[in-house]
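Single chain ahead, written as structure tokens, the form predicted alone.
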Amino acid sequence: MDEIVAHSRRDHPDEACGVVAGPEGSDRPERFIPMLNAARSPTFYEFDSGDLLRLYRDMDSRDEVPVVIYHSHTATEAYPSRTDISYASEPDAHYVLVSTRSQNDEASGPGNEAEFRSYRIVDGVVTEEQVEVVETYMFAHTGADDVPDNA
């Protein structure tokens, strides 16, 4: 959770995006993979097609699947937009959204809590799930410092 929030804050005012992979069939998030938002937009995210192809090949070679697909909203609540819902193509994934809209408020300091919510999105139906942070699910790769700078 901390790595996802850190990535979201770092990419603000653009939306951040990425994946947390885990062993196929386990629903266990193990490997944090921050991605670059190819759209470089505060209102839309898009995985670079080449990066996405490399990611899926890498996950295949490791017998992994995307357990979590995450992105941030920079000006709205952490709830899937119509576009997010229409692009949700992994029925077994948890779709995590982080709202960094508090960073738009000049009075907000770095200690502000980010809104962090998780959903299942299957056939256009959005179901919110409770988020539970479990210490044993420490990521094998804490890539928050490895996210390319949005220049």
The other form holds:
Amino acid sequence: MDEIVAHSRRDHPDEACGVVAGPEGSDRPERFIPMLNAARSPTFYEFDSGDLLRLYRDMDSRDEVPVVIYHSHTATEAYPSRTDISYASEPDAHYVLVSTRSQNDEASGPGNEAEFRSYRIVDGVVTEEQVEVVETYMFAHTGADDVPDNA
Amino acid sequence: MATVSIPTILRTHTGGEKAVEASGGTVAAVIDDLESRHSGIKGRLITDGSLHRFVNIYVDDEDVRFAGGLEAPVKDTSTVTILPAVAGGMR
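Now show me the form predicted together with its partner chain, since the one above was the form predicted alone.
Following is the full complex, with the preceding chain placed first.
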């Protein structure tokens, strides 16, 4: 969660995007993968098509799925837009939205909280879900790499 | 026959299969063959003869948008990968 917010702040005023992958069927977001916003836009994000293919091949080879798909809104609330809903195509994913709009407000300074909310988007229907922060997922960077190969 | 990799959202059409086989010398022909085996899938990919904005199709490592579109050639040994675009925005 801290990494998603940090990425969103870093890319502001453009939208930031990425995924947190986890083992298929586990619903555990373990491996943080920030992506480039190929649109480099404050109002639109899109994974580069080549990056997208490499990402999915990589996840497939690890038996992972995108547990979380995140992006930031830079001037509006952390709620899925019509565009977000029309593109949403992972019914099992948690769609996380971060709003960095408070960064536009110089007077309030960098210490203000980013909005961080999560949704399911299935067949065009948005359902917000509660976000629970769990420390243990933070060890995720090691992932399967700490399991010795049997080579 | 080419191997076609199916994304999660379209696996309802393939009985849950992640990869299926289909024949055809072009992406369009492969999609027609897919449709004959897995009814309904074509409409999820193509409208009025063009590829949906929301969908990426790759022949091996090449996005067909940069390789001839639906007329992009497919070999028997090719892997055709269908992936939904991951995109959105505030409007």
